[in-house]
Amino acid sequence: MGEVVATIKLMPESPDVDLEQIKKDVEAAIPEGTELHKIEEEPIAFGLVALNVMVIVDDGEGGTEAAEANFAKINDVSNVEVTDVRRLM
């Protein structure tokens, strides 16, 4: 079984949200068996900035589900969406 890198987009509830706090919460919410690769900021519109969280997980069934569930519980995050999954060679 190999590994994949998945990009999970976290959309904050408003432009006024403290992104640095969300980044800390993401680091604390990484489930066992998942490795945080990096977090990038993506400007959306009108001051709203999404976070693209890249994680490395096994390519088995349900690989990103635990991370998605944990990220959805973070305060001030309104939406969690897997936007990209690529196999690591």
The other form holds:
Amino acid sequence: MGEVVATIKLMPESPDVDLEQIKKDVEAAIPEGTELHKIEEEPIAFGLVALNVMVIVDDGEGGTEAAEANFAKINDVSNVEVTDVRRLM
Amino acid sequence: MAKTKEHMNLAFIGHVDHGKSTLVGHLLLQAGAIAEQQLADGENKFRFVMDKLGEERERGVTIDLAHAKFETPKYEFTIVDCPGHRDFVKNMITGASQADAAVLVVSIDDGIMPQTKEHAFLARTLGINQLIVGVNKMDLVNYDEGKFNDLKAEVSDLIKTVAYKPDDINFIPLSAFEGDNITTASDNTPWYKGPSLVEALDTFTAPEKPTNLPLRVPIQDVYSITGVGTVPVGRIETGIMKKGENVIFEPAGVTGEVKSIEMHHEMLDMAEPGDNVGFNVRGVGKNDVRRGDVAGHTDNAPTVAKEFTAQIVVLQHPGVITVGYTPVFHCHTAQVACTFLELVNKMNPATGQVDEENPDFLKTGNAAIVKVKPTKPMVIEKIKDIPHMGRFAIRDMGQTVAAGMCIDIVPAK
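Could the form predicted together with its partner chain be given as well, to go with the form predicted alone?
Let us now look at the entire complex, which starts with that chain.
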């Protein structure tokens, strides 16, 4: 089936959110069948910092949807967008 | 100092079992991008590397490889091996990584599979204008020229249906496993006079940033920031935004002046395609604009569609699509339910010919021209005018049921 590495961008509710807490919540929100690879901060503008969460999922049904749905429920996360998907060798 | 080769994003598309990964692996190896893998003196280094990766499942290594760059004499390429499952189509359509060119891989033993057709359509939908067709696994048919030519003819018919010109496209007989025609001409295909894969990659034209198109910034989110004011955030898809310009947000219809632009927390005087920016606008409140709106210049505002005509391909639908069907269209950052008003015609995906005018229904695998009406105002552009703003995924019941592109619009005003 193969695997896909996806980058999911989490936008914060405001510049004042606790990014470390969001990172912990992301770790706790990884669904079954999804593997967390890393979380990187991306400074956006005017103090806003997005988190780019890189996960590995199967190249199969559902894709990144469970992860997207879980991340969208995290406190202080305003929205969630998959910015990149590619298969692993 | 450092050489500045132009950079291109190269997508590998096609059926998952047609050897895309092996081809990508072989390309990276021959181009030196996997050289770091402490290669032993195995007779076949490539197989060695692949086996090693397979055994160890070294995450860091495989993930780095998925983002690896390699160089040809002319360009620097980053490869994106596209996922096979349809549930990733939405991500490919709304995602940020725009491919500049693609290699469509078709295996000589299987020939054209449904996924081959889907990916050819998706490549067009994604605005990929430059294509190479890699006819893979030639070793399985003893490098038979006749079989190659037969499949070449079939694939030519297929890609014509999505407006590629087969005469301008390199069809290359390959064996990703054996390494034939990847960097140099193979002795196994003396009848083939065309370029190797790497040579063909250098015939691509480097992409230009779409700075000449009208400004379009789909809004991801809107903030009210203390001491600054209203800050919409989004990625510049096309055009250039400068400080001091007047912008309009559609379909909201509100206008304001760009007071400042920031990216990576640094002030910019102007922003261009690909930039993820936040910009402070005077005259616009946080609640006047929302995710899914699109910013453009006031003198060339984003198009709000009352109705639009689209070319779609049905990827997976448990039943049939008929007039009245109202699924959600995901287009840039907008998600809007749209009603099918008319099924104009159904096309034979293999030939591009119209199979049926005004069909009663569409089902999985069908390609069609349809007319749809958004249930609320939405911004969309014709694919030929602003390709970045004209493509969409159609979602229903938790699935991506179809993908498509906008070919005509009845504007709302």
